[in-house]
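Just the one chain here, laid out as structure tokens, in the form predicted alone.
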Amino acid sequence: MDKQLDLLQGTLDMLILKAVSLGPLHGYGILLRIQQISKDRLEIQQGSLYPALYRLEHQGWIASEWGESENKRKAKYYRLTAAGKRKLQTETENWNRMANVMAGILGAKPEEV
């Protein structure tokens, strides 16, 4: 099994936006969804998640409403807003550009410098 990777600074918001873009989820469901789509290589701590959810909702990128969880408990469900979809698209493009730059840098050979 792969060792879990440390989450890079500033990527939590993007991961949350991606998770809720796949369908409305309650807080713990977001943790599980990120774990699932990362094939258990990322694990988000609840202490990091809830302040991020508050921040994203305050910025208008996600919206919430109360509902009932699978175990019949009251839970706040989050969904992506139109502004959140735009933000996710922008962040994804920026991330992909940066990943390409980093791959080029890390793949540089002495004869190419």
The other form holds:
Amino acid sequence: MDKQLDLLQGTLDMLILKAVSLGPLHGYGILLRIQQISKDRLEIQQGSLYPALYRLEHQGWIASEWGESENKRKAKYYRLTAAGKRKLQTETENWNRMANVMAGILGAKPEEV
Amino acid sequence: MTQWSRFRSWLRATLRRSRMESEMDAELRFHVEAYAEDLMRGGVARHEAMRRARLEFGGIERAKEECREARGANLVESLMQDLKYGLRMLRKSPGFTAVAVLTLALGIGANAAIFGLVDSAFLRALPFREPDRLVHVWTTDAGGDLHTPSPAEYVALRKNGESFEQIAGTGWADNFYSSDDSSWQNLSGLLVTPNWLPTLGVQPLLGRNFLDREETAGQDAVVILSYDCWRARFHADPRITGKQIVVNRRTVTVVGVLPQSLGPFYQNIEIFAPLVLDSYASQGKLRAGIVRVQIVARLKPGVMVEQARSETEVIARLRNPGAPSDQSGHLVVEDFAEEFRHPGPTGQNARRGLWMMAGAAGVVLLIACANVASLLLARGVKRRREVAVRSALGCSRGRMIRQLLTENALLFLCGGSLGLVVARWSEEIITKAGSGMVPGTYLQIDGRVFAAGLVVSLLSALFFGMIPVWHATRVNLNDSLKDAGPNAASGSRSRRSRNLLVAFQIALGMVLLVGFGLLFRSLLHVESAAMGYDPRNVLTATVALPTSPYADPSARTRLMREAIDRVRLMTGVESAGITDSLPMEGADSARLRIEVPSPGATPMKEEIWFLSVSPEYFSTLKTPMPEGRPFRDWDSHESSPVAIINQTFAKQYFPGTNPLGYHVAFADSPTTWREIVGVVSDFRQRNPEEDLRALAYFPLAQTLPSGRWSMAIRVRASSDVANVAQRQWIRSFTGNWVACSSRFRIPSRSPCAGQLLRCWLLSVGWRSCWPSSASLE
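Return the form predicted together with its partner chain of this protein as a structure block, the form predicted alone having already been given.
Time for the whole complex; same chain goes first.
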């Protein structure tokens, strides 16, 4: 297993939006899904997940409602709103552009300059 | 949209605090327990699993706090905290707090008060429903000048006017009111048709409007009171309607009270009674000739003023078919609201004065705020250490700014509320002073004025409160913490802003000082301007006679003669004179034909103010008479007609010529030439601040004396004033049927109240500069 990476500043929001875009999830479920799709390569502080969820809900990008968990317990489920979907899309595009630019810069070789 | 949902989520978090707390608790517990269950599934013992789950989650309380922060749920709580802390800090330095609050109270209170006046004068919409549809209707004379129409013209218009939804008429009336049956007061009143209030679209404040049947004689024993009359004479009795009062020796029932907003439009009118058209029209030639009915009408929806104009034109032509070429007898429709929006030159002057005062009040506020800001800056230096310690402990700058700003806003709000309270107390004085400048303005601390005070407080807190906060929170931690003395670190930056603020204050103070000096000079000028008469030791009484026993002018003249003779015999009385209008009361005006000095030229026609006076009038007022002679007792009905003019008249119409021996005549009796026998020195007949105007005087015996006249009585010493002012005397010679005005002295100062108010304001502004010396150190 690779060494776990610390999250880049501001990327947690994107991860959460992506995770709930695949279907409604409760907080713990979001954590598990991020770990699952990142193949355990990202380290997420569990305590920092909830303030981020509250913030995103406050912005209107995700919405929450109470439901029943897999083991028949009351849990709060989050889902992506329409505004959240748009947000995720623009953030994804931004990220890809940025990553390309960064990759280009970091991959520059002396003879290319 | 997102702003709204954010606000909703904040509101939910704030208002449903406990629900959000329990949900948050449940959510986090679920997380930990679900994690622990996963661990247990991996074979960890339950106890150990829970421990590890909690450990990996991290500080639960911190997470909760961050969640609350994300929702803004803490906003209110931290605001309360800041307020509490702010109050504590203000209490800790009572001297500083007192100075700052008083300074701000002056500034904000003055502004709220002036705003109230300006609001009542210009900003408030006209208090009538759809004022654009309201019109006045005038009639014209042979010269084309506008006059108030006659009752017959009113009736004709009411019968035939198709463009109008409502046509209301009003007439003037004297009302003799007695509160205790011993002395009578003459209150001016308006007779109105029952459709007058509906035409204006005004609801009575209390009670009801007149009923249609109350327009007929015998059923008209009802009155509506003006707001001021209700306040001043009936102590704002909330159960006034239905009560009976005695007006004109007749018991009438009060049926309503008008709202205060009508005050500026119907100044000084205290009693409104139904206009009984027949008896009003038959009152005959009481004063300047003909009884008049002022017409105010409401156009039908969609009817233009031009349409109404052409229709009244037709109605007028039908009334006098004979004289199409003459200019007289046209009915002219004028926009009602326009007259209030575009007042004459005197009105404009007064308005300019009020705006100027508003400007001065603004400057006072700026000075007060700058003052407090520099005090706060000085205090900020002392609190540097506190700020440094807090930021060292991890308090963010934004949070600190919020706290200090809250503290300052608290200070400004305290000042503002104190100012409003003081303004509320002095409502009456300020109303008096304000209406001395622009008639009809009033101050009433209502929702609008309150809101203005609040907005002014908050805006100045935001701007002037921010300057010191900005500086206080720009701390270099290291330096501040190391410095031992509390005053050691007054940074050069904050010193510079303080210097700027002080310079700002001094500059504004200078502006005010100069303005104050100029105003004070003009005040002295008004006070010392040759008034043209000596008001000291002069009493006045206004008398009004009923029509019936004194219908004959000669009977009235005889009565006046008798009154003067009696008064003159009273102890302490030096002399007494009679006039139809006292100084400061204005006068009637009429078109006069004035002989032109060059031979053969046609006489000029001019609208001139004129008064009828008794022979002793000028000597009683001690008015100098540079040319000619006063009226004599022999200038009677039978002798040749004479006139006296004032100096302005002489200068305007007889420049470079001695006017004695020339003649004037009333335009409506052009052949009765009246010889000018004297010139009296000028005095202002209406208002001590107005420009001098030409005045003509005629002997009472040669003009039609009206039923209402005033007596000026000069007593020998001021100690005699009280004796003579016993009103009993005047009842003795008129068989009980007279009324005295409540005022027993010629006013010499009160119309200057506006000037005094301006001076007061400016001096307040100047005085409020002084605390700044505290910050000069």
